[in-house]
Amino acid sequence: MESLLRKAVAQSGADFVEARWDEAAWSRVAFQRDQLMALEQSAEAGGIVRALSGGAWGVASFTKAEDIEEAAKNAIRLAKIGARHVKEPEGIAEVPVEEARHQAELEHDFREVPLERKRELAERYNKLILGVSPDIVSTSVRYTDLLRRSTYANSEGAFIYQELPDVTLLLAAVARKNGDVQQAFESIGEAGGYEIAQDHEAKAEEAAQRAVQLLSAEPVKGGTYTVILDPELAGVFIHEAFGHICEADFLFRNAHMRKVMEIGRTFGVEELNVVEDGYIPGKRGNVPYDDEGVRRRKIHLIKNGILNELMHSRATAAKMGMQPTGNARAVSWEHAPIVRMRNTYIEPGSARFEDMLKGIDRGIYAKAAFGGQTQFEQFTFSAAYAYEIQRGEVGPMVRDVVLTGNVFHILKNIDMIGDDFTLQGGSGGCGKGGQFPLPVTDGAPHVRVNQVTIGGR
Amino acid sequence: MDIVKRAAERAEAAEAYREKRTGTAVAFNAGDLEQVKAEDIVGHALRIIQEGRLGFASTTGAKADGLVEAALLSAQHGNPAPFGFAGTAAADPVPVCHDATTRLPAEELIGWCEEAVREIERAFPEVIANAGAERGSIDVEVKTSAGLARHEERSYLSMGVEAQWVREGDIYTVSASQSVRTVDELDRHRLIEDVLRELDWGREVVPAITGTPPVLLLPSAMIVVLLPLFVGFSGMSVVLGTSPLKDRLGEQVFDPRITLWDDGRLPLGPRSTSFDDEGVPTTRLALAKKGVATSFFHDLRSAALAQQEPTGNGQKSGLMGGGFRSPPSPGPRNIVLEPGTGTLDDLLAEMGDGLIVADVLGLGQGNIASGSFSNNVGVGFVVRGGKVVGRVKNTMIAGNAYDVLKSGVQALGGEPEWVYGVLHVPPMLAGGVHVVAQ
């Protein structure tokens, strides 16, 4: 593949023209109650060109390899269509010219593990779950692996060819009385072998419990509270609420969100520090390159409260006279890349837990994450459960917890950062324009945020 | 040699399926031309029974050897196939395809995004506006080794409008998109229009009536209390018991002037298809007359649990996407709700004072098996004296789909919309909302 792919970016016609071909490879296995729902292990492979000419991109998607010099034809040519229409050209930022390999480090390979040994593994987890209790009445459990293998080329000359691991595995409960129907889950990713998935037998039952509980848990009644977010939500809601309006993709043609995302300008408190980093050992959001063939830089999106860095492709870095930052990602072969997150977080602070406790008359204890999305400032997450803080101590369980606000707003209201940390992936996946599941990883310490708007009765 | 000729030398029983898409996409960022992309994809699924046990497996290219193994091996460490594939009765075609929509040139779509990003700064001097537009066809082959074959080609053309008006402290994004079949039923000026009336609604922000307002749903948002009913009346959830409705049939579990359908059938309908991605022929369900349960909607799977007919509702894609990856599952076709009468002032105007709301974030995050919801306002407006006054800002909505539904409906609108390239519905004035804002 690598002398087609050399070959196909070297047609003339265009400012700059690159190419990938990736081969994928996974199993899957997944129960819902006694049904097994899939058990498989395929592979596929695809490709995708993009070139830029006249400052418009033109790009196209195949499945057989020898369509490559064909594709690259066709993105020439809608580049050439686009180029007619464009208004303010877009061009690419200068990067090193790197030649790379990369090869994925497994602890256990998981390509060596028979597929029924991994049906026995989910069929196991699944089990338990359903013992629980009689109140169980469903489940979804569900183990993944995948390795994709990719192999990018451009017209400057780069080559990288790396490999991409990521296990995941859902624990999901079921739980129904009186018509009322109420799920938990745990959930699990990472980039490495089996062993990820392996051993997690106590989460599985601790998803069940929690799902027989939150039958007999109250919905939360809506309005304004002190929030302490567990760092599993912290981690959501740092990467949706803020995160994404650090791409710089939606901004860098927009002056006026431009003006609002300026660097230097106050976001938070001063122990408040926000990193974005391509590569932390075992992580589900590593790329060690992206796909633009740019190696991973460790940014600070915040930087003791202040705006640091945006993350960048190559045509954001350019426009906006900022170096890329190695972010710019596909999550697929049928996919151009665009700016996307990898591994977000925020660093630990100082604050104890107790101590965060302390002066809240009536709050929130919401924990771990259903999922979250934002509107620019607009942004709103759901917590997978929540406890009631009443009079500096956590109360009984609630549901339904929806939080909702303006993320400028809640970013200057966080008041503590507490002095533990966790980054984990879950066994989902972040979507953007289309491009869905992402693997990525989220992180933060327990974080203490005042005035927040929950949705409720 | 076809596959599924290859796996049936191999196996009791195959099915194969194959989809072939193509299309052109363009894309525009703050109003101007980014990126125009063309597709040309074919992806392969395989299920086989083997030994009585369910194998599956996907690829993409030409790679039918590798398939057949490793759905093979899938079917070797298999659970018995609970039910058999697709037998060889009619499927009546319905029109799903328009040739010159499936060839439409990049030029055009280009044309048109650039006449919406015009117009509504011509209207708005101060927003940004931008647009994307994409058209093809995906073409659908299954077969299987009792010798149905069937194969359809169908065609798409979408187009979606976004304004931005940012001002200092202040970020208002309103959007409309429209998913058709046929380049004669997109309505490029209702995108527009929609974009419009909404920025002028929303030149100031007010703050909003809270507690449980009559809440006027938009179609845009009717979604809100639809969404849990995909998960109510899917067939597998009924099997698992996850569903709400398990054992309800036949009551009266919505207001009267509820009456739901699932539509498979209707001519050029966004999602309808001659047959399911399991080839079985797709129907017109009622899934509730006058607010009675009738119907659930079912793959073959879910169909033999649960001792019913197949209703041709097995779907590869979700709405969450998925595609030939995905082994078939339950999935709603065209969910179409009988409209009542009046237009959108006379709502307006029974309402009195209240909120409107035509776009939420946060759709399906909660726990959508029960029904409640709890959705940040994305775009809404409060309504006095039946007149909008500005929009609203850091508000939440909250309640349960199937209660709002029993017991909150107030009124139904009489001009249905088509949102999502899912729902064919009309406004609904709904009280048991309940309304928080910061």
Contents of the next structure:
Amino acid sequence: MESLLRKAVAQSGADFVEARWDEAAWSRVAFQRDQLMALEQSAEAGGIVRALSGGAWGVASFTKAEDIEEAAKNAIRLAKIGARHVKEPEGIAEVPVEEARHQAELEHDFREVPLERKRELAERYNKLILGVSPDIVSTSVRYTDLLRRSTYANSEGAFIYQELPDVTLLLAAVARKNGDVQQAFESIGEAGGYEIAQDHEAKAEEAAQRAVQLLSAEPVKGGTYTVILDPELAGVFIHEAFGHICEADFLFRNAHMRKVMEIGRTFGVEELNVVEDGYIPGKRGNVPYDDEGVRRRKIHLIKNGILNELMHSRATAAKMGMQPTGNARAVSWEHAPIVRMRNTYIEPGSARFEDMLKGIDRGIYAKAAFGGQTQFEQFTFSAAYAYEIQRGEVGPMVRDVVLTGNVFHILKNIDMIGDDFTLQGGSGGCGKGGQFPLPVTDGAPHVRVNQVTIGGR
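Beyond the form predicted together with the partner chain, can we have the form predicted alone?
A single chain, with no partners or molecules, comes next.
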């Protein structure tokens, strides 16, 4: 494949040509209630070529390796047609020409584990959840593994081969009593081997027990609270509510947000540091090289409370006169890369959790993220569960906790950042531009925020 790629991108007739060939193999097991819903193994391969000519891009995909040269010719032809009509010519920022090979190191290679053993593992978790209480009426247990092998070359001379593993496990329980239905879950995801999915019996039981506990929890009373976000919820918040508006291609489509997201603007307390990192061993967001062949780079989106940098592809970096950050990613060979996150997190601060509770007469300790949505700087997030904080101590569980507000107000109202830290991949993925699910990781310490609006009864 290497020789085919190198030959295809060396064709003359365009300012720049790049080609990527992806091979992906995966397996999936899913149980719902007492039914096996999925038991499958599959593989696919395909490629995509992009050509830049006269400020316009041409894109062509292919599914047979021997068709790559024809695809390159088609991409170049389309770029030239587009150049006749382009109003705002595109360009790409210069980057070092890289040649590298990155192979996955798996403690327990999931490709060597029979599908039947994976089924047995998922079934064991499923039975554990069902057996916790008669109130458990349904489950969702899902195991997946994936190995993506990506080969990239461009006309500048770059060549990158990398293997990207991904293992996820979802353990979810649904409880019902007197017409009331509640659910809880545990979500695991890492860039590793089969060992990632093993030995989570305790988490399966915890999910079931929490679903049952939520049946007797009181709905939260709506109002304005001092809120402590646990590391999981704080991590999801910084990814969804802030990370996406730091993606440079988003800003080019939104003139208002370009003005708001001005480098050097103060967005939070001095202790607040938000990182976007391309390579943390074992994490789902690992991207040694992005899908434009750009080497990973750790950047601070916020440094000491100040907006410090944005995430870029080569095209957005050229438009803004910045340096590419290694954030151009595609979910598969069917898509061209766009600006995406990798490992995004809030760095630890100095506060102990016990000290964060002090001084809160009536507050909320919100844990995990059940779902949410963002619209520019406005957000709505549902905590998976929460506890009241009463006179500086964690009190009874509450439910139906929905946090709403403006992301910039929340960042400015952070008054304490914990000295602990959790970086978690989860079993889902990030969606953007029709590309889902992209493996990412997010994380944080505990974070205390004043004046948070919480919906409820």
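Residue numbers count along the first chain shown, from 1. As the structure is a computational prediction, the values presented were derived from the model and not from experiment. Between two forms, the rigid core is defined as the largest C-alpha subset superposing within 1.5 Å.
- Here A79 counts as shifted, since its C-alpha moves by at least 2 Å between the two forms after the core is aligned.
- After superposing the rigid core, the C-alpha of A10 moves by 2 Å or more between the two forms.
- Residue displacement note: G131 has its CA displaced by under 2 Å between the two forms (rigid core superposed).
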